[in-house]
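Below sits a lone chain in structure tokens, taken as the form predicted alone.
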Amino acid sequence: MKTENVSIKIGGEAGYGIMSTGFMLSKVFAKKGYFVLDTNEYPSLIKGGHNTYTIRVGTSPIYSISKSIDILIALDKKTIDIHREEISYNSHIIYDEQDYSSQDIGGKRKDLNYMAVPFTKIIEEVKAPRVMRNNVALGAVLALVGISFDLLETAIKQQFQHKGDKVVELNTRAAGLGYKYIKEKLNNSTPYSLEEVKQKNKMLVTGNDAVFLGAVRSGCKFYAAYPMTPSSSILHSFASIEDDYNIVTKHAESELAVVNMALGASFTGARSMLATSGGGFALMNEGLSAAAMTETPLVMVLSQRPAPATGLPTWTEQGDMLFAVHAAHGEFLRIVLAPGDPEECFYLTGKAFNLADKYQIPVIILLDKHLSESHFSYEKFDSSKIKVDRGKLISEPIKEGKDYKRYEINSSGVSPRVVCGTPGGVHIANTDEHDQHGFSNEDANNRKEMMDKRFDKIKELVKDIDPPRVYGPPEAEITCWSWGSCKGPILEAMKTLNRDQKKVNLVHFNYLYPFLVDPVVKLMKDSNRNVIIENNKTSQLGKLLMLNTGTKINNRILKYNGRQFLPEEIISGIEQL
């Protein structure tokens, strides 16, 4: 049966190879040129607990996973118990015949196809460890969707090559036997045959991957972090290439050290970045203020997870937006960006470095766990679109006799900044209020002049940031207002709603602060009926809109259980308006 898309969920305990299985499956589909989006869910345990990896693959762009599953791969009984009701009508469950009796499995939903596969028996036959049962399942799934086995062989080799030829061989044999078993059982029929696509070989990237790639393309030469889910993989990526790209990567002892190291590196003229989550960002707030007072450029990645305190460390939420906008003490300019997918992560990271340098202020990039860790397929990012602009950075010696003023007051508010060690560029980087040379100065007039100087930057800054982008028909009956990773599920929901004549569009914010009032007010006037969609409890975008425009949007679809929105939930919410 030909189909446009298929949803597959793999479930089991941590240690069963759930993540590697899911990722290899995604790579095979991407290699074939299909559109892929995958996401993982796992508790904050070192071992055990219930883990899942969900993959949605299709012949047209995929913006979100969906509520319904077509194929459930159960590596333990708990997976069936938890997810049985998520499976769409007449779909398939693949499980190990040794783990369950037909009495355990059947009886609750008779419309499903329960496919017992001898995972354990096959593993014993090839004399492989039990953990390789996941590869038997991999082979079985590929047979169900009619993909040739050679692509999986390549993916297994890439995944396990570093563990040696024996491991590659065992995994390949296990997968091959799973593939053969289903082929024979179904007499070579394929229940979920995907249409062929023309474009082959897409890449798979997460939001964290894209931020990392954007930073490297932007000339980032110093990266510091203290590992914290869900930002940790950016540290791993930088560490893996630091020698090849001449980048200093520091796994610091604390978040306080991270922000101060990054500031120090930036002070010397290096482009520097750090990444953390809410708890780490809280500890960095004094450093954030220091960046503002010393006018030192700094790019900070804040990948949100549910809080307060430790909260749900491995789940997703958009609860830190107002924290990022108002973080740290005192009043100062900063920029807060919120990409909605990895492609936006890549280009906005490039923009973040340029804005930080041009205006000598901190720039915060807001991600969340879903965006940080989910894989999306793309053909290629256009790295030529990222142009490096260092702003008023001076690397040439200052002319003898010239009075260099690091904090010079001028019409733009942006003063010339020297690379550390530049002859003639001696100055003080002072976190006390200071004069134009950097010397501490508590005079009332000086305080006012320096505050005005730092805020004068906004006159040019607002010309460099973009208003929210509108997706969908301009004459829509209903306008959704949202930001960050909610973009994908809303776009997916709009496919269905607009097909059924319910005209819906989306106003999506990449730039949250500074807030561009005039274009937003115009969009509000042009819209018919508004609804805010956010992954938090209190509608933080709604508060930001109210604060800046005086308009309150009463219709809200909010989700705050640690899970990403599903398009079906958005459709249901809009239909109830």
Second form
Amino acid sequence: MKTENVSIKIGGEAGYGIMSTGFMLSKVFAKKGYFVLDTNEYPSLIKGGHNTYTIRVGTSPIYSISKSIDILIALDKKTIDIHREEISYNSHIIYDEQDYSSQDIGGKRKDLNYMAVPFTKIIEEVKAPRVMRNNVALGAVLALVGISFDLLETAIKQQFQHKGDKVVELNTRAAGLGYKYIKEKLNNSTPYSLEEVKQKNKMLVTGNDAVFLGAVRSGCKFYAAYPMTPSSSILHSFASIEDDYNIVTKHAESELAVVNMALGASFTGARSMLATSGGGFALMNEGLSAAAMTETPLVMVLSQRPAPATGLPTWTEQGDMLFAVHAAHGEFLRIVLAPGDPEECFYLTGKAFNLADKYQIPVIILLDKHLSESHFSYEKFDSSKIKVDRGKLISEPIKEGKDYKRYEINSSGVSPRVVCGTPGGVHIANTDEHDQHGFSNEDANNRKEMMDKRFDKIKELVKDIDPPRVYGPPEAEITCWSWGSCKGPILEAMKTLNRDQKKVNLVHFNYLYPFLVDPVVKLMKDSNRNVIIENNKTSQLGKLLMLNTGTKINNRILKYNGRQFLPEEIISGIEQL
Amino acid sequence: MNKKETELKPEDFNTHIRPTWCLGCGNYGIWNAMKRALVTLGLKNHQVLAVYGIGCSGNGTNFTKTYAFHSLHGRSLPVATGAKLANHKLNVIVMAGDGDGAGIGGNHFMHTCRRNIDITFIMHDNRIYGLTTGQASPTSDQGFKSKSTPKGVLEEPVNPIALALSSGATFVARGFSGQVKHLSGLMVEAIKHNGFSFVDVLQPCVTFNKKNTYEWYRDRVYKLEDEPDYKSDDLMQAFEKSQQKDKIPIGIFYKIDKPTYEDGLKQIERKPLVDHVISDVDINKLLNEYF
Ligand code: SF4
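If the structure you just shared is the form predicted alone, then what does the corresponding form predicted together with its partner chain look like?
Next comes the full complex, this chain leading.
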């Protein structure tokens, strides 16, 4: 049977290779040229607890995972109990009879195809450790979807080569036996055979990967961080390439150190970035304010997770948008960006560095756990689209006798910035209110002039940022308003809704702040019925819209249980409007 | 240009702003000692980045003509660290008080010591919060009465010398702002030291600290270099001296050579980060790793 897309969920106990299994499977699909999106769910534990990895693969672009699963791979007993109801009609469960007796399984849903695979026995036969059971399952899935085994061999090699040939060989052997077992059992038929695609081998990246790649491309030279889920993988990526790309990666003693180190590095002229989650960002607020007052460019990545406090450390939410928009003491300009997928992460990070340099202000990139850690497949990013623009940065000596003013007042509000250490450019980067040279100054007029100067930047800045983008039919009956990573599930939902004649479109914000009032007001006027869709409890975009346009959108579809939207939830939300 | 013409005088490190410190404040001594030290080292204004904290010492940002970053309270050391990592050719000096170093920024102090990055921290240790009008500081003596501790400080004071020693600092010294020449000499040694150097400066606050006055210090200080048996590479001896209370030793407590943090960074071996061309970073190889 030919299918357009397949959903696969792998479940089991943490520490049993769920992540690597899922990732290798995604990798195989991407190598075949299919579109892939995967996401993982795991509790904040190292061992134990229930982990899942969900992959959706298809022959046309995939924007989100879906609610229903076609193949469930149960690496432990719990998995079937927890996820049995998510499996679509007539689908497959792969499990080990050692975990489940046939009585346990039957009875509840008779429509499913239960496929026992002796994971444990096979592992024992090849004398591999128990953790390699997942490889047997991996092979089994490939046989179910009818993909040849050699691609998996390559993926296993990529994944385990750093552990040595023996490990690669054992893993490959285990997978091969799983593959063979199912092939024989199915008599070579493939229940989920995906159409062949002509597309090329695709790259598989998370939002974090894409931000990292965008930052390296943009010439980020200093990266500081304190590990915090879900931003940590950016730190690991930077740390792994620092010698090759001449970048200093600093795992500092605290978030306070992180933001201030980044400021110091940026002040001397090195492009600097940091990443954290809400709790770390809270600690950095004072430093954010310091960046604004000293007019030091700074790119800050804030990957959201459910809060307040430690919240749900490994789950997802969009709860920090208004915090980012209003963060830190005092009134100052900043830019808040919200990419909706890894591709946007890549290009917007390039933009973030340029905007930070050009306007000498902090730029915050909002991600969330779903975007930070889920893998998405893409054609190779076009790095030539990221250009480096350092704005008014001066590194040549200032001519003798010239009165250099670091905070010179001019019509643009942006003053020439001399790289620290340049002859003739001696000045103070001052967190106190200061005069045009940087000297502390408490004069009332000066204060007003300097506040105006810093805010004057907005005149040019608004020309450099984009209004929200509209996806779908312009003349829709219903317009969804959203931002960041909700983009995917909404686009996915729109595929179904617009097929059934319910004409829906999406107004999606990449640039949340500064807020471009006029184009948004126009979009509101043009739309018929509006609905806000956000991954939070209080509709923060709704508040931002009301604050800036005075218009309240009453229809809301909000989700705040720590999980990303599923398209089915959006469809039913819209159908109920 | 002959050498004479290029040599700077201490006054060349003055800005047009005259210090606003109270008459007789210990900050003047530190300021003068620093300008002399920079002259002795033959440094130009633009070759120095001074990172200041908040407080009376922080107001010094405005009086000394070098590149300066007037940071937030407690955050001078991380700002200096970031700057040094981005451009290790800069001479980075931190000028901050005991509030910054031993209080709100205490954690950074400990980590900067163990990091052994090549920056110099001059702690303006007046054992009081001057700019916020006279509250006790982490280095105030036990029993010290102030606006915030009317019944006297209950805690033991932080001992900056012992803290630096135990945190792995490779250059630890103490100076007295009433002895400018000696202090300046310590600063020269500290800046020359390859690695993190720490100078705790006994600084009388004439307005709010009526206990630790010039006289009080003068009666107690003595120079370690006058001790015939003192060896500044002996950590145990340094610890012992750091505990002395009746008399207060000044001079170099401890000095050893050890690889610096920068020495461990291959990526800045050839040139500072800021000198790398970034207009066209080729990430193709990196991108291919995601296939
Ligand atoms: S308050 Fe104390 S530390 Fe501050 S300037 Fe006056 S004397 Fe100096």
